[in-house]
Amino acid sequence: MADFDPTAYGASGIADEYDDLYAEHWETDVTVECLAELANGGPVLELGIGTGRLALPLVERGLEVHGVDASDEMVSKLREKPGGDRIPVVVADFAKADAGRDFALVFLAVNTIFALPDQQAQVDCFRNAARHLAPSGRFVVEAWVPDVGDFRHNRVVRPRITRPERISIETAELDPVEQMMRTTQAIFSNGSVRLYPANHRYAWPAELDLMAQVANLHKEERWADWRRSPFTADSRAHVSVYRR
């Protein structure tokens, strides 16, 4: 995709309110517990480390954590937090960046794999994760399961956040040929309106499994969430664990 800019999401201004916008949608403690168990004491690399929601609590558990992120703005928010300046972060495209060593665990949380612009970039990301894994290391991907049934004529408008002081509405448009979903979230609060556009190259779990095979990784587990609930036909998201 010629117009892809890996820095665009953070540069949109969302870094300033990212944590506050989505805090109620996350089960951070449960996620950190699961990641720590998967790392088994070894070093961890987060692709798309962002503001450090997961990295900082992992460090508090005594794990060595490194990160990669394309957005200077998001990483700046991480640096402002206690301990954030001690986490090594490479600011670059996480499908290609070199973090400089091997890790017991590499992971991508909250649909970050879909921020990459096309299938080739996602395959490159799997290969890059595999290159960073120590023998028997794990690569973990958290993502939603595409549900095109929500769309009419490839478009949908839906509420995202409903609070007394803030609401947001998201418009989404699908390109089924390229498996692209282009969204704009409009946030209304304190008499202001802010627009945050984003692109998502979505993929079904089976396609991600094939990407893993191309990178010489095999699927070890798939759960519906970080609580390790069984993945079923009704699951709307998945946590997939691949192993070198």
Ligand SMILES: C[S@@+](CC[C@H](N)C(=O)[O-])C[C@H]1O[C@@H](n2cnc3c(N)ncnc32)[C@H](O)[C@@H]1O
Second form
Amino acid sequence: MADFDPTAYGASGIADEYDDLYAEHWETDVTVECLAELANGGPVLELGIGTGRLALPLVERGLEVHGVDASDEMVSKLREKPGGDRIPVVVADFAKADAGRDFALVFLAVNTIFALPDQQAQVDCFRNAARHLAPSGRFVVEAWVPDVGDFRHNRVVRPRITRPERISIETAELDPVEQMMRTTQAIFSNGSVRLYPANHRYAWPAELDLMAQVANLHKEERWADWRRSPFTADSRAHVSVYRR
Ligand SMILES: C[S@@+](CC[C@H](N)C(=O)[O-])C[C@H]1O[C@@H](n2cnc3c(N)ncnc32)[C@H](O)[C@@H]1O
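Right, and the form predicted together with this ligand of this protein, after the form predicted alone?
Full assembly next; the chain just shown is listed first.
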């Protein structure tokens, strides 16, 4: 896989099994409920819309949803689903893409901010999100909290999926100087093994808050999850709400 090619995600082959892969891990209903409340009836832009896991249920709730995604393969999966062909999607890099209007809510789910290659691209993304916000609009970012204590000599092997019919193991390598994590997930099922490499330029919540400030946004909320659980020293992920 080329380093941080924005089109690479779906090209790895993951688009074919994406929806099924983490189905039991994600609380999609809870996420959609929270996003709909944050949108408060206004139009929504999802950066990295993927297969429409979140976008389609938001449309079902009567919201107008647009998307940006660089992967033809992921967007094709969205298009195959009922209603998926009616969501306007710009196929481009979400750090720069122009969706052509403003929104009450712009969001990035599931660590997708870390798919951008470096701090500059992530700042560009915050600025781009801010550019797309209506005057009191919100930008919401879901991401994990880097846990470098997991690593020994900057490497770790960890189980991810542990179902009877499907398991996956991830190898991860850390570059603490560049805040880079390179992972490969090996999925074993149906008598085959698939390898899905991914690169992450990780950042702690405080760095994301500073990116927001650079983009003239301020932090309104930070929760540990979409249920709005309090964010604490033990939280391994966060949902952060920024506002103009
Ligand atoms: C982990 S998936 C998340 C999909 C969806 N948001 C969800 O929650 O199920 C990340 C998505 O972001 C897209 N993506 C990654 N980097 C991108 C970039 N720089 N520009 C546009 N899309 C990107 C990938 O193609 C993929 O569809």
